[in-house]
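Take a look at this single chain, the form predicted on its own, given in structure tokens.
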Amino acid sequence: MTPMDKPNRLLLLSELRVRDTAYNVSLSRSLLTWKRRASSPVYHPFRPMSYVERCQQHRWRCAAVTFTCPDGGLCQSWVGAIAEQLAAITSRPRRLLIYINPYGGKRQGGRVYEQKVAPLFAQAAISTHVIVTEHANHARDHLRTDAELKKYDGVVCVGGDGMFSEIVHGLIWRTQMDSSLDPNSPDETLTSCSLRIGIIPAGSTDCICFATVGTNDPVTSALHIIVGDSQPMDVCSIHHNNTFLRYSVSLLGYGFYGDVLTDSERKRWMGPVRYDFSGLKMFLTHHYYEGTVSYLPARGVVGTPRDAARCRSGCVVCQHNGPKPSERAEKYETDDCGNDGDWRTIRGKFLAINAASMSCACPRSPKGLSPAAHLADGTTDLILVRKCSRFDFLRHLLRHTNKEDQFDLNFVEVHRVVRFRFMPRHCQSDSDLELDLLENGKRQIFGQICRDHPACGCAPAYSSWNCDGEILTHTAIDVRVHCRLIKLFARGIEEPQVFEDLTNPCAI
């Protein structure tokens, strides 16, 4: 394709779509030039060509431009050449299975999809099969049994983090069943899902979308799906006594965050504000819990939970720490908590025990619970907040909203791990309890009686686990990280430097 003489205008288009009677396709990263010839009275236009332009705060928008040239034959040859290039791009989806949660958030899922997303998919010539969910776990159960996954290039959920969790559980379970693997075995090496997952944010909490795209904007998410981005993500499997409980992709929280979720579930009638109310209530209650944490530290990886570097698009830490030969996993699997091995054990009284597999950033906490956590490095950051005063705990919580190091406190410790187990004190063996009584004196007898009978107003004996916004049915759990088990239609949060060399900071 030969550009016209001495172009007087230059467009650098990141994502471009050509619409013609014979073509309805998209172009990625093309450089086009043209010039209107003053001597030519007749111009032949391309049909409007759509492309993506980056805007502020990681938002993307769809824009259009019309090219003209004085030769109709040349115009058609350009269109044909563009179409040939686009036909060779295999990363973009052509067929999508879409689940819409009509009840999540402010009940705007259907409207968001029809008004903002569906027109973009139609413009990009993406065929869709839409299912509006009718009850909880509808999408999960459909993916497990009925969905014909071979017909699609990806699965998209329109809703919040709860809807995304349904898709993850259904897709991973189906993949393991098709591979004849046992999800109930905590030592099983799971098979990665081949289909990518898209998230159109329309819920009360959209932390997954914010942490992987940088904004909770449905148009931006739809454009990431259209251009065929791919971002691998780690997933944690959670077991109790060799029985599968749930998968987690963002936060596992025991203590403070578990109590907040448990209390907020009783106040769903309040809407999203219930999280603020329950958070204040649990902060004032200030419960702590006793237990034992055992963990396997990550070995042979670069980066620590207290690094200044953040997980961004093209993250070098994720690339270095990605899937390795199986010897590391095999070594970990053969160890046992009963042996010394590489396991480390911590016993104590905790206000919170959190495991962050990503930064868990959100609009209220731009840095997140673990700012240096990575999406696809095969680890999770285990954060232990020991018993402390209310004032000190408030200091820790406030650091989620500012630029201070939230781990630089003597009652907070963080470890980058590949697996961990938790045993609450009330589940420990009788011999362990007897040992505690001998070490700590007879006062522990009355303290234990008091904790086992919370009617007296003392702290309860145990909390609940908050698993990505869902309450686990058991407190004694075994958690293992599976590296890059799923892939999203995303590219990670992009650094602001991509705008520096552009004349117009809103266009590429």
Ligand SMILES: Nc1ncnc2c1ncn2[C@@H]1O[C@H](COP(=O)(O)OP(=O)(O)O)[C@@H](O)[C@H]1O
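Switch from the form predicted on its own to the form predicted in complex with the named molecule and print that structure.
Since only the chain itself is given, any partners or molecules it might have are not part of what comes next.
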């Protein structure tokens, strides 16, 4: 049962007991509730029943309750009715394909799964096929070609954002091949994946889990999978010269976040703390990059990146803007009869160019890179941080960790877009290239040396794109949002008031 569901028809209402305390217990379709009352006689025990209990900070736990009642027949009616209701819920997965990355985060993926998740899946009678990956892209390639997807109700990854990205790439690719679509065409309207994806967080940032559930807790994620939650999510496709490069669901970042990622990969032995070291180093290095950003603003959508409202469970903005706002991109281009359409262009020197297709909230930044971004509205928030002083950049970064608005600075701008392109300055045209050849050549040579010597002032001409934690091989890219291309076993972050009056909502 999701909090958005309407109250269901009442199926059973009885006075039952838990130990010596009497309760009015009611069962409606998939919702079991009990309220304390004063009462008496001899009671027959049911067998213990598991249910989901909400705890602090969006965590869920599995709890058990044993009811007793005065009459054996009534007891049977209750047990039968509950079993019948649970069997009737078709959204709950019965068979899952699970990939464990033993290499991500603190290298605890296997242990986390065996100790915290497998017992819950067994208790919920979910059958599993578990694959521990042996190398990078093992899960992606298995999903692309080998996996018998018809046998499963969902795919689960145990790992970080990089591991999730592998699953997304495998599933989207397979779905497009099955639909005879060409992933190399940036203008193709892609087919949404039917299988839902579950994330058991065991990586370094785990931003996709945090931003869709509200916490990075393996047990909570396992329970969202068991109750069969579903959260659609936007996906950006990234192309270079009509060649497909990658998909992105969270952060696509050039400049600061690209440099942090490139530097941190060399420090993977440090575990998740590598990002703090590389973050500090890249902040001190203070490289900026020149280039041109063009974008198509999102039109006809409700919501802006500066809204106070947040994307939460049952988000009305996502409901309003879906299901296919990404098609607006094509509409703009054709409406304007070959002109530039509604494309806007900005040239400049940037410390960071970030596209956040969701808030990108994570433990390092609980409100995220773009706090008002939406999971399933068909848009991405394009954040441009222009060249500024170190002090000002620090002010901007620190605002990711407190209540102040990180966009309320004169060197930062944010646009809600459906498509954008980036061209680094030195790729712009042959004449530009000739003019800059000498200078650029020097910079390239010194850039290599000077990465580790920020004081000498020589900056590299190019950064890399950080695409959900993976480094992109190209800098000039064409990015397009595909509305609701995938679905997660999640429901979005719940507002506290959603569950204050639903204390015992889900039987397992």
